[in-house]
Each structure stands twice: as structure tokens, then as C-alpha cells.
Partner chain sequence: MRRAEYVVAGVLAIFSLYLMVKSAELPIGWEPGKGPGGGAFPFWLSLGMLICCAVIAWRNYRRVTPESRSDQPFMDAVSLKLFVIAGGSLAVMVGLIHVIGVYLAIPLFFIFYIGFIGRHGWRTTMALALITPVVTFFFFEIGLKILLPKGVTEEWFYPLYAIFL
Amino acid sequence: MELLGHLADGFATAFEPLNLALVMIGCLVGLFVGAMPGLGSVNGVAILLPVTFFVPPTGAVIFLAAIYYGAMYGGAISSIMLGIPGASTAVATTFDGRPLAIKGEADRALVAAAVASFAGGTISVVLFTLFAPPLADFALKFGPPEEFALMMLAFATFIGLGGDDIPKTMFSILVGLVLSTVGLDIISGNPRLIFFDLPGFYKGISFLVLAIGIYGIGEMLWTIDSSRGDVKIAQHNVTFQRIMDSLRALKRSIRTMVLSSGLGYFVGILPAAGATPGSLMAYGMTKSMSKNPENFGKGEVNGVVAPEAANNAASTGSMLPMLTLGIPGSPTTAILLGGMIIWGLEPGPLLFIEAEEFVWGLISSLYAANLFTLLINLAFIPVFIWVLKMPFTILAPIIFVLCVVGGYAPSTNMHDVWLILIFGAAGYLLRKLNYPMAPAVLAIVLGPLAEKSFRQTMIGEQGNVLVFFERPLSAIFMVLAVALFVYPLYLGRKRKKQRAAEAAATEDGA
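For the sequence shown above, give one chain's structure in the form predicted alone.
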């Protein structure tokens, strides 16, 4: 009953006219920020942080949290409509969202993304409300060994992304891991893989640069090549009936939404993990558990539902360590944490006691932001679809300009723009050779996290590799990772034997 009382007081705070207006404006701004390639929630919150000094602290955090939520939704828009990830958290959405759009089912993909985002946000806020303190304590049990084991589990789930061709998938992962090591060594500070002594490589290769190059420029080149210049992207007229049919069809994806939301929230509460690994892991898990994994990457609705549910759940989960421990769970919450300190709010266990009105007002505003962003997304679907009705001769230059601007804006460095063009050409060529690109994207995201946790573990344990199997949590993750790695190999051999048997039977019959 005490919890319900706190929540009721929080809703009273969240639905004050000023705070409610800030929620609505924040959701709209976040939607735009998330949809613009290269911006994302981090830049949006950082840019608009000074604006919040004109409103009370509670309203300020509510506004920034609404931007964060809106950006999580918005990232799916450009991923689906243009094949350009609006933010790193929406890269996995591109894998199946863009093929759905090309097949004339962009409205179905957008509805799936909006509803999955709403489900992920709602489930995570409920978990946040009910289990904040115990989950924060659980997150503290994750040391470097557990973090590394979790990264290995993520890589294992992605082994299946390359279909039956495990060697090509492994090659793709290894390329991503090599690219993730470019820059300065995290322990010694010595330069590594500084190609041609170019100073731009000292800061490493941005994940967003790789993603925009492969899925923006590379997708554009592939579309032009595969259509031999006559590019036509079909799209039915959006009607209320089609949207309702898409909503009803999502009943089959409820299980995926729930599992992906749980996984995303769990990854989100881990300090410094964030929504991007959560969305990629949810996509890999969903494909691994699917009865028709071969449909993924060709326009599978669950391939949109899984990452969108996970990244919204993770964005809420990342606020948990920020509020309860004072440890940011993602780059965006690190900016929110800085803002809270500026406003005189001290994150930590005592925050729930000393600033009850602020904490419960923020939690309640997340419920409101979730609902508003769903309604805004569904209402704007006809506007988003209009983009696909443009001739590709006009759309292709727009995609190219957005890719260049999206790569240049975060760093204001032409080095990143040249890398985008190089990765675009490389992505196109590798796709022609049937190499899967998703594992490389996963590797460049998780590579730095895995390296840091592995090296911390080795230093702390004086080189004892068995520590990963001696600690209960890390042992569970490592065993699951080994099982998920071996399973596709077993399936591949089984399918080869079946094909050989069928070929032999055909020859005997002839």
C-alpha cells in the first residue's frame, strides 16, 4: 500500500500542467532527435541540458527523461524508412525493418516498433517501480568476470546470424573485433592499429560510423545494384484498417516482447552496458529461439519487435543504477546524472528518502512519456510512409547527405566521413559475397566492453582464466555461451547429413 501511495503522489507531480507539458514536448523533441542519423539521445540530452535551468529540478529531469524515451522510439524511424540507424540503439532494427519497408510493409514495421517500444518501456517501468532496491543490489554483484561472460553469451547468440555459414559469421565477428581495438590501449595508453599514421584513428573507430557506412551507404549501393537502376519501393496506402490489422497481428509477438523487455532491462541495469548491447542481444536471442530463423534479415516482424522492446527497456533500466547507486548505466544517463548534481540532487540510496517527490514524480512521468510517445508514433505513421513514396532518384541523394551529416555531426571530423564511405563500399562488397554484417556490428560494440572486463579480470586474478568458471554467475553465462556456440554447429552438420541423404535417395530413385 505504501508503494501505491508513493506512485499516486508521483502521478500528482507528473500531471502538474508544467510537468505534463514538458513530457509532451520532450517526447516530440526526442522523436525528432532519435530519427536524425548521428544525433541520438546522448547528443539530444546534452544539447538541451542548458534549457532545463529555467524550470524546477523535477520538471528538468522529467523533460530530459522524456527526450531519452522519445529518442529510443525515434531511432527506429530512419532505420526502417531509409536503412540508416538513427542511433546505435536502433541498428538491430535495421536488419528486418528495412526489408519490410522495401517489401511494401513499412507501416507494419513502424506499428511493430511503436508497440514493442511501448511494451518494453511499460514492463521496465513496472519492474523499476516494484524492484528498484533489490535489482540495484543484484547489479553490484556483477564484477569484471560476470561482465566478460555476459559479452561471450552475446557473441554466442550471434553465431546463428550468419545462417549455416559459420566460418563467414566468425570472420565477420573477428573483423569487428579488430576494428574495435583501433586507438589507444586501455591499460598502457600505447597506440594500436593506427593505419597510415592518420591522427583520426587515435580516438578509435566510432560504432555509429561503421553502422551508418554499412547500413546507410552500403544499403543504398545494394538497392541501386540489385534493381539495375530501376528502383521501386512498394508501399500500400496507409489506412486505419491496415494499422488495426497490424496491431492485431502483433498478438503473435507478445512472447518476444516480454522476453526481450526482460533481457533489455537486465542488461540496462548493469553499469556502463546501455541499450545498444541489450537490443543486439535480444535480436540474437529471438533469432536463436525462432522456429524459422532463416526468415530473419528478410523482413521478419519479430526482428523489429525484439530490439525495439529491448532498447526501451534498457533505457529505463539504465536509470536504476543512476538513481540508487549514483552510477550511470549508459552515456545518456551519465549526462542526466551530471544534471541532477547541478540541480542539487545527490543520487544514491538516500535519494528515495530525501527526495521522494522528485523520484516518484520521475518514475510516474515515465508511464506518461511511454503512452504519449506511442500515440505520437502511431499518429505520424502516414507522414513517415510519405518518405517511401518519393522516387529513389530523389531519395538516394537524401540518404547520402543524411549519412554524411550523421557521421560528421558528432565529431565534426572529416576523418569519420571518409570512413563512412569506405565502410559503405566494403559493406556492399561483403554483402555481394554473402558475408553477414550484423556480427561485425555486434563485435565493434561489445569488443571494447569485453576487452576491458577481460583485462581487469586477468590483472585482478593474476592470469587465472578458470575464474570465469569458478564464480557462479559467470559460470552460468559461460556454459550457456558454449552451448549456444556448439548448437548451430550441430544443426549445420545435421542439415548437411539430411541433404546428403536426400541427394542419395534422389539418385537411387533416378
Given for the second form:
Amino acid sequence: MELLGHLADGFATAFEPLNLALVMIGCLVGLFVGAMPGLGSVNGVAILLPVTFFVPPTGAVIFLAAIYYGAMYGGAISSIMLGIPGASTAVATTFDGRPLAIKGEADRALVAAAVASFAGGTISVVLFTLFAPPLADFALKFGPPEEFALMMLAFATFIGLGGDDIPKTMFSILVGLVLSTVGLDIISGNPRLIFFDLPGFYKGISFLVLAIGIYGIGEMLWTIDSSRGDVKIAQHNVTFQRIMDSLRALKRSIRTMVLSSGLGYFVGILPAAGATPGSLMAYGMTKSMSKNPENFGKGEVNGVVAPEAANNAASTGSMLPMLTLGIPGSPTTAILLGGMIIWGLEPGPLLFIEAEEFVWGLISSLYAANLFTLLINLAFIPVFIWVLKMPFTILAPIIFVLCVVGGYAPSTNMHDVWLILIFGAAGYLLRKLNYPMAPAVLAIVLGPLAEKSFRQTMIGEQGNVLVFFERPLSAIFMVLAVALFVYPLYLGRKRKKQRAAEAAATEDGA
Amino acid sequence: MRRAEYVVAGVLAIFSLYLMVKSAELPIGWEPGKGPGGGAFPFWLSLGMLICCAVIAWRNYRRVTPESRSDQPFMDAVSLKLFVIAGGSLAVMVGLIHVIGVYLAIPLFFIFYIGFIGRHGWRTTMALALITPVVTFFFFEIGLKILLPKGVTEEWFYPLYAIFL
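Just the form predicted alone so far, so send over the form predicted together with the partner chain.
Shown next: the complete complex, the earlier chain at its head.
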């Protein structure tokens, strides 16, 4: 019952005129950002975070959460219409969305994507509402050793579940952590890593500078390179009657929606996993459970429903550890977390006590954001299709300018703008060699917290490193972290043996 | 790809070494009563970066990764051209901001990028080149009260400040 009371208060916050307007604008912006090839929720949130500093924190986070949601919906639009995913989270949507569009049933695919996203979002917000308070209560017991162990676990999930090259993932995490130490040392007060004695480094490197560099400039450079400007749009004929028919036909997909939402939500909670693997797993699960799996890949509506329900559910799921533990579940929530710190809120379990209005306002606005995104999405389908025809040579310079001005605004220092350019170029070049960049952004956000909790523990325990394994909770986290770390190594060895055995077998046969 | 992998790992290794040297300006060991020194955290993590670079190079040598077996060039001529145009014009724009300010640098960038590179019509180009600075001015300077760098054009804005601020 207490929960319903909180939720009612939250809705009162969410429906304040300013916040409601922010939800709507955020959904609309998010839909566009998501629909743009090459831009996803993380790019939208990174580029637009500086813009939110003029509204109160509750409004700011509501706006960004709405962008997050909108982008998850929007990603499907370019997957279906252009056959290129608007964001990595919508990759699975192309598998069946594109064939549907080629068959001339783009509207069916778009409606299925919108409704599935709504179902995924709503189911996961309900799960979120139920799980968040108990998890926050539990997390209140954490001391510095547990905090540090939990962060180790977050980094280990990138190594174990990220699926990227392991030494490169580790490098990315480490470089993020080291960059987070630039500036004044929190404990001794000494300046550290002041490169070339530039005064701009004294206040440290903001996570925002790295995020805008990588997800703004770097992503644009990457998209310019990989698309080379040649994009074809599917034909479309959208009428009200066809939309209603498509809606009615979705009754058969309810089971898929519910199952995929649940799966997406739990995958989303894990740091590093998030919406992209969540949507791919949901696609695979739906295909294997289907009575006619051979239809998948040829334009099966459930093949659109599953990944879209899952990626929206995962985006809500990734907010759970961010709000309750202070550990982001995805790159987008890592940026939200950094934003919260700038707004003067300390993410973590205390948030549920100290900033009750903020937390419940956010949760309630997620319900509202889902509804608005569904309505805006259905109403604006023709507009999105028109915008998608906008040539990249217009879009790219606009985004570049937005990155430059947005990067300058928070610190009003050109030093940061140059850093953004450097990070952007470096991020683009490293990405060409498959260095994952998300771990670095997560690490630069968590770095100061990780260092603080580590050093506090070390001071308190007189340098006894084993303390992380002596306290029960932190021991569990550490053991899990070690397991995640070892798992890919074990997997690699096993595969190698298998391959060797197969090679031996073929040689015997010959 | 193979050569690029070596070169990048090498550059990153040098960067890691530089970070280690820079961190070592502060104590990197245990300080009695104060715990780990201020330079410890970045120093040992940079050492980790260095080790990662070595492993990356080793795996490239052993041809374990897809990149190490790829014959694709790291940057073909088209990629390089696109990168130099986009990155170069962006850097020139940011450099120009120091001298002539945001409100001249942005239109010039648009004229170059949309007009010359994108080959869009003059009407589109000029519309965007004129509207964007106006929107930027009202959003940042008037709405958010954040003054953007104006370089030598600072004086031109005094009348506008007088009206709006």
C-alpha cells in the first residue's frame, strides 16, 4: 500500500505542467534521435545532457528518461524503413522488419514495433516499481568494501558478457578509470596527471566530455565512414484503416510480448548486457519457441515484436541498478548517473530516502513516457519517414555543431571542446579496430567512486586487501566478478580444444 | 588491419607509459597512516593498460583475433578522405571559434560542409547557416544565460545584450 502512495505522489510530480511538457518533448526528440541511423539513446542523452542544466533535476532526468524511451521506439523505424538499424539495440528488428517492409507491409511492422515497445516498457516499469524499493533497502547495508566489490562486478560483466575482445575491453575500462583520476586527488588534495601543465586539467575530465566525444563526434565519423551516404528507403502507404487492422492482428503476439519483456528486463539489469543482447536473445527465444520458425527472417511479425519489447524492457531494467545501487546498467544510464551527480544527487540506496520525490517522479514519468511515445509514434509515422530522407550531409554538421556548443556550455571552457574532438577522433579510430568504447564511459563515471571506496577500505583496514573476501556480501560480489572474468577464458580454451579435436577427426577420416 | 593493430597498440603503450610516469609524480606506494598514495590508483591501472597493449600485440602476432587475420586496409582512400574532411573541417571550426567566435564559425562550417561537401542548393545551405546561430543565441545566451565565445565579434553583441539581458 505504501508503494501505491509513493506512486500517487510520483504521478502528481510527473503531471506537473513543466514535467509533462518535458516528457512529451523528450519522447519526440528521442524518437527522432533513435530513428536517425547511427544515433541511439546513448548519443541522444550524451549530446543533450548539457541542455538540461537549466531545469530542476527531476525535470531533467524525466526529460532524459523520455529521450531514452523514445530512442528505443525510434530505433525500429529506420530498421524497418531503411534496413539499417537506427541503433545497435534495434539490430534484431531488421531481421524481420526489413522483409516486411519490402513486402509492402512496413506499416504493419511499424505498428507492431510501437505496440511491442509499449508493452515492453509498461511491463518492465511495473516490475521496476515492485523491485526497486526492496533492492534499495538491501543496498543500504553496503559499506565501502561492498561498494568497491560491486563496481568490480560491474566491470567484470563487461569482460564476461560484453562479447568483445577481452584485452581490448580491459584496456577500455582501465583507460576510463585512469582518465577519471585526472585533476585534484580527493584524499591528499594534490594535483594529478596535469598533462602539459594545461590549467584546464585541474578540474578533471568530465565524463560528459568523453561521452560527447565518443558518442557524438566519434559516432558521426563512424557513420559517415560506414554508410558512405547511400541509403535506400522502403516504399510505404499508411492509412488509418491499415493501422487499425494491424493493431487487431497483434492479439496473436501477446505471449511473445510478455515473455520478451520479462527476458529483456532481467538482461537489462546486468551491467554491460543491456538492450542489444536482450533484444537478440528475445528474438532467438521467440524463434525457437515458435511453431513455424522457418518464417523468421522472411517477415514474421513476432520477429519484430520480440526484440522491440525486449529492448524497451531492458532500458527500464538498466535503470534499476542505477537508482538503487549507483551502478549503471547501460552506457545510457552511466551518462544519466553522471548527470545526477552534476545535479547534486547521490545515486544509490539513500536516494530513495533523501530524494523520494525525485525517484518516484521519475518512475511515474516512465509510465507516462510509455503512453506518450506510443501515441506520438503512431501519429508521426509519416513524418519520421520524411525526416529519414534527410541527407547525412545536413544531419552530420548539425550534430557536430550541437556537440561543440553542448560540450562548451557546462564548463564554458574551450579546453573541453578540444578534448571532445580528440576523444572523438581517438574513439573512431579505436572503434575501427574493435576496441569497445562503452566500458570506458562507464569507468570514467564510476572511477571516482571506485577509487574513493577502495582507498577508504584500505585506510580502515590498514592495507588488508583480503577484506573484500572476508565480508560476506562483498565476498559474493568478488567471487561472481572473478567467475565472470574467468568464464570467457574457459570458453575460449574449450573452443580451442573442440577445434583441435575436430581437426584431428577430419585428418583421421582423410 | 594487422599493421594498424600493431601501430595502435604501440601508441597506446607509449600513452600508458606516459601516464605511469606522470602518476609517479605523487607517491604510488603505501603511505603509513594514510593508505595508498595519491598516484597509486592511476599508476597501477596504467601499468594494467600497458600489459593489455602487450597482450593485444601478442594476440595480433599469433593471429588469434579477426582483425589480425583481416586483409582489409585499416583506412582505404575513401575512408581517409571522409575522415580528413569531416575531422579537419571540425577542427578548423573549433580553431576559428577562438578568433571569430561561434556566430561566424558555425555559418562558415555549414557553408563549407552543406554547400561544398554535401552539394546542397544555396537556399538550403544559407537557411541553415543563418537560422542555426540565431536559434543558438536565443537558446544558450538568452534562455540558459550561458555566454558563448565570440572572439573579435564580441562588440557586435553589445546592442543585443542591452535588449535581451
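Positions refer to the first chain, counted from 1. Quantities reported herein were computed from a predicted structural model and do not represent experimental measurements. By rigid core we mean the largest C-alpha set that fits within 1.5 Å across both forms.
After superposition on the rigid core, the Cα atom of residue 51 is displaced by less than 2 Å between these two forms.
Superposed on the core, the two forms differ at residue 192: its CA moves 2 Å or more between these two forms.
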